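Here you get one chain, nothing else, as structure tokens; it is the form predicted on its own.
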Amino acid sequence: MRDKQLLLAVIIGSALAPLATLPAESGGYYVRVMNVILLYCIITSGLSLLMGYAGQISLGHAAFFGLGAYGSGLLAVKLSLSPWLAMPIAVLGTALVAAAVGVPVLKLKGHYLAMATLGFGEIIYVFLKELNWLTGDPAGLIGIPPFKLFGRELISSISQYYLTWAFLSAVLLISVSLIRSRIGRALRAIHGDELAAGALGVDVSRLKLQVFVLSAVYGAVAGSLYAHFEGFIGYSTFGLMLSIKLVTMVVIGGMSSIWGALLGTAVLTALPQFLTVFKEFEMAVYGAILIGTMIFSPKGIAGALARRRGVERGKAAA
């Protein structure tokens, strides 16, 4: 009955949110930081999976990103392909790259692990990089269409705005279905202990290379997105600081909480909004919030916030 309860408060949630923030006009800036936080929200949502649940650290998941915007941008540009049909194929073809790759590397653990997929990224980087021959311009690709419904085409912000929501509210559904079932016990208990989820009959191999496929999925679908709503794409995009950005959101909202990983999404990227004079040190920042969170919070906002509740029901029930 709780599981039920919480499905439908995901959908609710989900359907009413666009409306709480509704935003004032239609072209204005704050809609397109909206965007890009709801884009984000998306691939922080696999990366939750695999990291808080199943235990596997990322270093590469930018690359998805990539796979992702250039295989629906090239589909639609150089073949002519609907928006709506290059989306698919492009993240079937992630996801069997994913799946390549995620039966050897996901045999690693640890440092070795994230040394793996951070050379995997890279390898997608220069890949998309020497693409210049197939895309016509060294810097990216161009002229990519815009989805289209009913005939109209959805270059608007405010349409992008409402598209990215019901995606966003998709893959949240599929991921909470996920996590109060029977498998994301199961990847709780990998993350716990993998012998002993092995002894107890876990498949931890097949469990392991599912969620990474499931993420790289999510991390497809946002670049097809993206690559379509902007109508350019660029390979420096696509770098390793995308993806220590991404982590770095999971890891300061709660790695333990697919909640925690959107909150930590949405502040991590609104902050450089209001912080425009430190823009030369991004990075530097990233990672002073980084360690400071690990000191201090070690389970992220969603971990603070869940203690401090459990410390007013405790003063409460005294």
The other form holds:
Amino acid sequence: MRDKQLLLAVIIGSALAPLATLPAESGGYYVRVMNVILLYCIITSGLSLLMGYAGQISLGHAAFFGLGAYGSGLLAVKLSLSPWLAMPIAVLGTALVAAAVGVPVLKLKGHYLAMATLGFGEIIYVFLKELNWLTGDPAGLIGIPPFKLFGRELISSISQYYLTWAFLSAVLLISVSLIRSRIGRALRAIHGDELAAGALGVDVSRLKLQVFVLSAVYGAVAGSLYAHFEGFIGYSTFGLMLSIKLVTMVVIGGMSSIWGALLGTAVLTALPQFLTVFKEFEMAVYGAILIGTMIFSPKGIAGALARRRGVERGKAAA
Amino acid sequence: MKGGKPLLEIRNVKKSFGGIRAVDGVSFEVNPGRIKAIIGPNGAGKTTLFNLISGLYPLDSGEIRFKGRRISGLKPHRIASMGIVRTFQNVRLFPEMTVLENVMVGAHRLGKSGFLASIFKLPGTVREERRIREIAMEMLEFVGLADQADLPAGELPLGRQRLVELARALAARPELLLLDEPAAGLNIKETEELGELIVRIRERGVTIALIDHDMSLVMDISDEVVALNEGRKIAEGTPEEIRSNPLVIKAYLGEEGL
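Next block, the form predicted in complex with its partner chain, ref. the form predicted on its own:
Below, the chain from earlier opens the complete complex, with every other chain and molecule after it.
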């Protein structure tokens, strides 16, 4: 029940959000920031399914974002494909890569899985960096065409925002259906006790792989959107720092629900925009926030909110 | 149905861990509709045997058959989906999930909707989900925990956690239920109630194999008993026969005599 209500609240809330910025001079700027938030939310909701629900960590998700971005961008630039066609091809390709990587890597657990996914992320990073003849000179891949809808190019911030919004809404609908299903329950069972889940007939390795691929697909969708929004991509965007940021967003928001991930993404994306003083020390601030969250609220912001509500309910009952 | 064909056949099964023979050539059968107890002192190989049956470890040699089909070598989830479901010596619930959700995971094998069907909420998934919930509630009522359905499983006392684990196993509609020391950590009253519950489970047509360490529960409810010591079968028979078997007495006294 609660998931459905929150789903509706997020979809409607994010649809209305740009209205709040309209009268302001800098409306376009805020819409751009919100677009980035929604874009990251697409990735982190997948990471939340993988980490928070299935209990499997990935420190290489920037790679899927990068594969989606470069795949879609290259298809559009080199083969002159429409972005609408380039996107599904890039996403499918990324899904295949994720499946191929996932089969061996997901046999690992805990820190070993973290290291292996980190290694995978670095491998993709190096490929994007060194395959200059393909991915463009060190400056990056330029001239990526924007999406077109009804004959108009989606260049304005607001049009791009609503395209991201449409994709995020679809991603959340899908994710909530999954969470509330037999499969979602099995994923949480894997998180709780892999061995016990297997002994009840849950196909542990298959489900782990499926949710890993789904989270990679979300990453690739976000990557493709990003490439066609920006028109230009450089390899440096898709490194370890981004992977860590994404994980941080999920953890800080709260791993026990997808809504926590969205909250963490919004907070950590918006924060640097308002605390520009920290610019140089952005990662240090990220680290400090992560440490603080782990010490004071291991279940993240969402966990702290839920606990507070619980306390108030307890007071009311008393 | 009771044409004499055993439900589970264990044939000359061997398993070593780093040179230690945990299970050393054990053979016996479990017949449908019976309660079979496996007893033995610590280190006799009882739990290892269960882990071999449920596919957690591969066998070194020998063979295990269920309803005539070879199951040794299959993955745990395949074995479970054939109808062999187990509980664990140290209760293994999903602590963050509610009691009801735990039991619903038990009914996982009764559902068919896969990953894509769940994502796109294909017709049928909702009906299936409702059925899984009904089965789970029914099993919670059976073990007497229906009123605790929405509590986090990890917060229950041990005795209740054991009942949740039992309900979870029953929700899988097993043909063969493996209970690994179900009375461990329970007081005398709880143990008696558990014994009654196990008999009622058998009345539902479930065949049961159970491990017991101290023989207290076993002797009252079992039809047949297998005694293991140091990885080998030392005796098999009715509870009375086992109780008076000199080898069994020696195995237990020998342990206590140390």
